[in-house]
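Only one chain comes next, encoded as structure tokens, the form predicted on its own.
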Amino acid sequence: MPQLSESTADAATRDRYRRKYEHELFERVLPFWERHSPDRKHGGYFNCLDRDGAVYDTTKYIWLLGRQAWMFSKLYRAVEQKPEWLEMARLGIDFLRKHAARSDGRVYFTLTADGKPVYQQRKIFTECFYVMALAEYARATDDARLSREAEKSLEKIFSWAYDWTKVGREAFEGVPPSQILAVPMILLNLIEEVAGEDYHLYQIEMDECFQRVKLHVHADTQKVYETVAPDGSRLDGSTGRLLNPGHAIEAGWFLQHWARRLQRDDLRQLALDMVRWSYRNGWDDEHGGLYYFLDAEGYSPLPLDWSMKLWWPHCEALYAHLLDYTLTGEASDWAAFEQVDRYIFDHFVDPDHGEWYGYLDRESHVTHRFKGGPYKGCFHVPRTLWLCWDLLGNWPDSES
């Protein structure tokens, strides 16, 4: 369990960490990326930066340039019309265009420094990153032409979502019928992203997302397995005792995101149960932090990195204790909040170079020096801070 302090959020605490999420991303995060990572020569950007910004490989990693894209075209949109903003936006998206779509929908996952294919997924989740660029590219620039086109590829995303043959990946007949809390828990976002205040056309697809996130969250275990059946039942193995405290946690604000939009109570508990339950589970009371994988029954996981602390699951942690804290008022959300805001800044912010270490290991000591990698680039932490940042600005409440 979690040792959590007893703590206020007054208008002046809120004030202070507001000051302090706006410092580090724009002062601090922002002109990390900005500074070294535009590929000026051929377009897009690169996504493997040392700890001083220097580009140790030039491989693109096409899911982090989608990633990169959405989140200088939303600041743009949403914070100020900066023009540098979205140049590096544009960059994005126009080696996107370019060189990452195929003409059959799909996306590359890498490719060369000037942009020629090197591998493809048997999985969503590129396509998925590609299509939300798209969508809040369009937005910032009011392009009609390119919101169809971010519309048309959704489509063929939820065609392909929950059967992954249809993208590749063989299905051997010794693989017990499952589902994943991945491909729900995207969807929801990429609807969001995608569908704006015209969600109701998405409806359908949006229901159907509900349930399936709800057969992965077990509250006669308070635990959200990663992987279930397709009836929501446990799985033998391993595999169905599987825990991912961070993904769990950031599928439960994506929920209680909708839960708000359409004022229901049983998504809304569904999505506080998730990042709660989640959080006790996956906190290590002796070294402090997020575990990345746990087992359900306690047995070792087979990740080899399980007990290692990674950024991401710390930036969900941040964002859905604050806005679970907007809904509840309850002081055991804040003081969550408050320790992961503590174990961030104290483990992962290098106050040299700016930017965030990735990975820790379980005494929370920094095992990769990079800012950037395959799996990490401009998109969980400025998305984490600027999303903080905003709602302590937008408190929803009378007192200020």
Second form
2 protein chains.
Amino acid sequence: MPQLSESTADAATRDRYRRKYEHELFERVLPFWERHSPDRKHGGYFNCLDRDGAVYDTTKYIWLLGRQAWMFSKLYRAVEQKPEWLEMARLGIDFLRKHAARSDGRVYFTLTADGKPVYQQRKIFTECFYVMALAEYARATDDARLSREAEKSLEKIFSWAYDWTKVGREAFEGVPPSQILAVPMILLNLIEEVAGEDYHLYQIEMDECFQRVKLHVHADTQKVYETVAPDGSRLDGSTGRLLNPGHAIEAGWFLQHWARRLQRDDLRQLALDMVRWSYRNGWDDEHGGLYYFLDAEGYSPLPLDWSMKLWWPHCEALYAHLLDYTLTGEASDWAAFEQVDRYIFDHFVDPDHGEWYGYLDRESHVTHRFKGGPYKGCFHVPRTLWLCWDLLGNWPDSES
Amino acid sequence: MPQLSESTADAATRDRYRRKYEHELFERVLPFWERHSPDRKHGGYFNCLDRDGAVYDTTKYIWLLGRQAWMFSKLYRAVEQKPEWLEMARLGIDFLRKHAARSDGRVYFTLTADGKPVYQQRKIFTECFYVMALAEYARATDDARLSREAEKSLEKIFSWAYDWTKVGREAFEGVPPSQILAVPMILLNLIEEVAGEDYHLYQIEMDECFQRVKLHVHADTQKVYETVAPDGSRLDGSTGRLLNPGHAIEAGWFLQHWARRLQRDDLRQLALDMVRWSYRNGWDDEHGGLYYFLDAEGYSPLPLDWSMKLWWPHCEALYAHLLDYTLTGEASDWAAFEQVDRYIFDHFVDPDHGEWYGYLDRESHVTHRFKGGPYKGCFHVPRTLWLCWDLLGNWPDSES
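The structure above corresponds to the form predicted on its own; please give the structure of the form predicted together with another copy of the chain next.
Whole complex next, starting from this chain.
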């Protein structure tokens, strides 16, 4: 059980956090990517950036190119219409459309610096991040044709989402029918991003996602299982026992956004449970921080890196707890927010070069000095800082 | 640079090690697998075994089923014709032939407990371990038909080895032509296992392997690169800089077996360089043990688990140094052997339940309590103990 403080979120405290995140986001995180990531020669961004921003590998990881193009489009729309932010987004979008997107709707996972394909995943996530970027950039540039393109691409993703043989996976007889949390979770976020105010058009798809997410959340054990049977029952073996606390917390706030918008109390409670249970199960009382993976019954998780502390679960937990606190006003949600904030600023932040480290060992020592890598780019850190900064600046009521 | 002791390998010392390994192999390692791994219901072996041998997942990982069937066949032939060892081998072979081997020569990577396919890798290694098992079991049972089958399967592996589009990989324009050490390395071992005394029949294939292995060993930096261009030059980026010390050391002793057998001084020196350089580069002076991965130029390696200490590189280093010492008589080779022995018995060995732990963090704490998992089975530990025990008992000369 995490050790939580007793302080409260009065206006002065909130303002202190808001100013801290503002400084971190606009002075230390965004400048890192603005300075070091653009590839002015071939377009797009480099995302393998060393501690000081030096490019240590020129491979372009398309998850991260899509996410960075989304981030700068979002900042342009939601924070300030800075031309250089739109230009940064355009640099990514043009490269993605020219090189990453295939004519059949699939999107390559990796490209060379000059845009030649290197690898194609047999999953749907690269496509998801590409569509997110397209939709937000279309809105930033008020481009109706591009919006339509994003909507059509989302339709394709829906058609693949629950049957990956359509994206090249072989179906083997011995694989038990199952579903992973990652899919309905990312779709909920994608609908939010693509649909905007027209979300009613996606009612059927949203309801299916709510239904599916719910199957992963088990009240009897207070755990969120990453993979379950189609009816929500637990699967045998290591796969069935695997917990990914950061993932469940992220899914929690995706869902909480919908609960808030649709004023659905059932979803609100489900999302709260997901975040609180996963945080409680995932926190390491001895060394602090959230584990990457756990086994629900205490066996050793199979992933070799299970006990590492990664930056992104902490990003998700920071915003999720802050958001929950605006809804519940409960001290324990605020205390969890402050606990994560403290862990982040004690361990992930790099005062010398900006951006955050991504990977710590169980004892919270930095294991990888780079700021960007195959799965870390200009996304989780600026997204969470922006979300928290925005929420702190638009506090829903004035009870304190 | 590893801190090495000055002791020497006199007959009494060698005998002490031989007795220690004999006890470890026959009293603590083999009984663990004999007791806990057999699946008497469906055949084959369970390989996901917890610290005490309890099955925590019933998935059958075919790399490890092949390797275990090989190990028991080998023990039967090379150590003692115990009927229970042959029976143990047969349990694996029958299951593999019935369920894992496909009619086109491909072999599934994972099966359910009752033999239904779960996953097929787009690589050649499952096939290699299957053929190893087949060849050794054929020899143990004096089955000429099965020997022919192993030889024919090896031919198929040769035909796929350097073009993985033949096993289902897509070829993308942006992937630079390259070769990985793993392929010529495993083929050298496989020829040794399949050919036996008829190795002259594989002269062309062996020469190609020698040629290819050599391209990974760079005298200018004293490093063994895991992936190089077809002409042996270094590739850009993280892939080109990746070092896998345990792998290079294992390849070193595979090659040293051939150097000894063919009395090739050039190969002898190449193999010595591979082992010594990789050990020196891979040893962690601060916490002891061999790193899993390193970056040749000091960047952070991309794998999240790069700084972990895995059991198998230490198994390879134990035997490789002992073997090298029989050839060189140099104190530094003996000292390295003793250093690895000490690290293993300080950290990997489990006096309570037998077998060894597989995974330690950088500071040498056990991170995974299980004894068997997706990549750890009845193979590296008994193989190295048997090889060392055998070498210590058949010491090539009596200079000390």
